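The chain that follows stands alone, in the form predicted on its own, written as structure tokens.
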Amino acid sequence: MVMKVEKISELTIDRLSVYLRCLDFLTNNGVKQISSQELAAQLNLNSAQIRKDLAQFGEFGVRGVGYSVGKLRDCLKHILGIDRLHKIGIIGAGNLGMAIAEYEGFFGTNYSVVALFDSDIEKINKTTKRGIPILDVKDLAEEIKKSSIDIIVLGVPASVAQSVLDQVVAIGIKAVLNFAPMQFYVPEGVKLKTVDLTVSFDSLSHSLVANEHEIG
């Protein structure tokens, strides 16, 4: 597989990790092949946005058979960077980033949890009820070289989040993911994933008031 080196929208990213999650299924049900038709149906969406989405990364099927679901969930996983493990760190060990630690889907996954990093010191030198040790933040950065950290889980307060994420990001950390409701300044070559709940419930209140519509 030659692997086409562009610009990939942050969309086209979210479906692949969707694929992939279909894939799992399939070869867990010992499918080995299947059509682009059939899987836009496994997913109700559009078979040519599935070809499209996939042939911004190379050819993976063949015409008139389909695709190996074998190989295409091996590149798919090659792809998104989950082919090999990745190291978590969760900064604020409140009830978000205790929730997060104990989250059972990483289970199964190349994702792992390894430590938590609190300035409290009745929470600091504990552990979660999985064993995660819960660290002081002072000593974030040894942690993060020490343990081959790679991903942070920002868990902390609004007021303090941009110095936060401006620690990590010295530290060398590339990749962040955020739940602080705000704007960030992101130097160039990090990735800042936010998670906003509310904009997941700002979707689902206008799915209210559409029904609410289309009933009246």
The other form holds:
There are 2 protein chains.
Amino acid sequence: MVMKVEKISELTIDRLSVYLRCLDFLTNNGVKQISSQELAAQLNLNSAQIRKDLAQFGEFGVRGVGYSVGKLRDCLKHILGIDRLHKIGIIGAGNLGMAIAEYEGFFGTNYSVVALFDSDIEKINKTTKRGIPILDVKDLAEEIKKSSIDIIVLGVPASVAQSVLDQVVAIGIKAVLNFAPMQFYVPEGVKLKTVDLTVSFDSLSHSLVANEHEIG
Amino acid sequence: MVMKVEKISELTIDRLSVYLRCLDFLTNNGVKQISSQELAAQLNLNSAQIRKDLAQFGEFGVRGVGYSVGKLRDCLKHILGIDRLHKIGIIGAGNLGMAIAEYEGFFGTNYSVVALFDSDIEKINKTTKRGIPILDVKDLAEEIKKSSIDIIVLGVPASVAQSVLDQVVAIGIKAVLNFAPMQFYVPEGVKLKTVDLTVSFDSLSHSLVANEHEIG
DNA sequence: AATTGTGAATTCCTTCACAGCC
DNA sequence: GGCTGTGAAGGAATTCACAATT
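In place of the form predicted on its own, the structure of the form predicted in complex with the DNA is requested.
Then the entire complex follows, led off by the chain already shown.
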């Protein structure tokens, strides 16, 4: 019953995911051993960063040798909690919801989209091309329990996003991926990750004019 | 001909976009004046942060009073380069490309999706529901010039993403939004922003198991 | 000899706290 | 009095550089 007191930053966690993907790639190419140096070169970052990130969870390497690709991969999967299967439910069977449901490659063996939810009578009880059912959002609570959904994707318009989020939280969901470009209230213990495409585009726009402005 | 020497961080730029959205909202609600304090409260952040972010670009406020919502909004639009219209081209007319092309609300008056590109003969020369044309990716260079496309969205599988990116860069595009979960080589002067959903899901997964691990 | 794991140094980002101004 | 703009302080993240280890 030991507590890890050090708080691990989001930046570290996100990099672990990137390391893991790289290790998957190396595994497929038959690479068995790798140094932080080589891994860093592939990912365009500093080798000390990789070692520091890993050090927060234990000692996975061998001095003078490096890391076993397979072993490190298993460790990262465990740390990230993808040594088990997560069940994803998507609310909003519009283009965005469909895109995520169907997008190949996102969900190897770690994630499975089990259902979409919508209130549009035209969509309910149909399925996606891959056969994922589209259900009535009224049955959300029931279905979350029945199918053990543990991650919800919010693909609904900003205008209703907070109220849908509140529902989902009330049901007991602890992890939500949101695409609505807005501010939310989320209670303690619930993780909300927002993918804000507006911000991404604005950032690109800025980069396009940044030079002009500087030589203004 | 004065150069701004201070480099402005991505974090600052991303926040400016968030401030702008909030100001848009305030404008719609008839609010004319706001203090950094009030703005910070709405966005769950520190008022000094807002003032510091803005200070990097000039003095937009009035001491003792606050900021004019309309004026600050215009200034932010100019800084972010969205006081002009950007033309977006989407490569890959799959679910993801379609979702972005059709997604309401992303593209107010600042962005316009002018075309999608694909190599699938079944899709070429059709249009999206909203009437955006799907063109042959072979005509990419020509169309980018003809339509003054300045932002490209990569909605293609990871396996071909680097080669498509190379093409796009060769044509002279300087801003790319990418959804393929992978590492890229990008030359100096080209801004590549990656939205990596794998990382987002892994981060959610981690949050679900983090507690268990800590009380291991 | 090579590479990890890590304290120290550095760089970057955020927050404090207050002078300056309306 | 109230709020901005900002130097100084504090905190976080990254990188350096080297002792420890195989």
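All figures in this text were calculated on a predicted structure; none of them were measured in a lab. Positions refer to the first chain, counted from 1. Note that the rigid core is defined as the largest set of C-alphas that superpose within 1.5 Å between two forms.
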property	result
Residue shift check between the two forms, rigid core fit, S17 Cα at least 2 Å	no
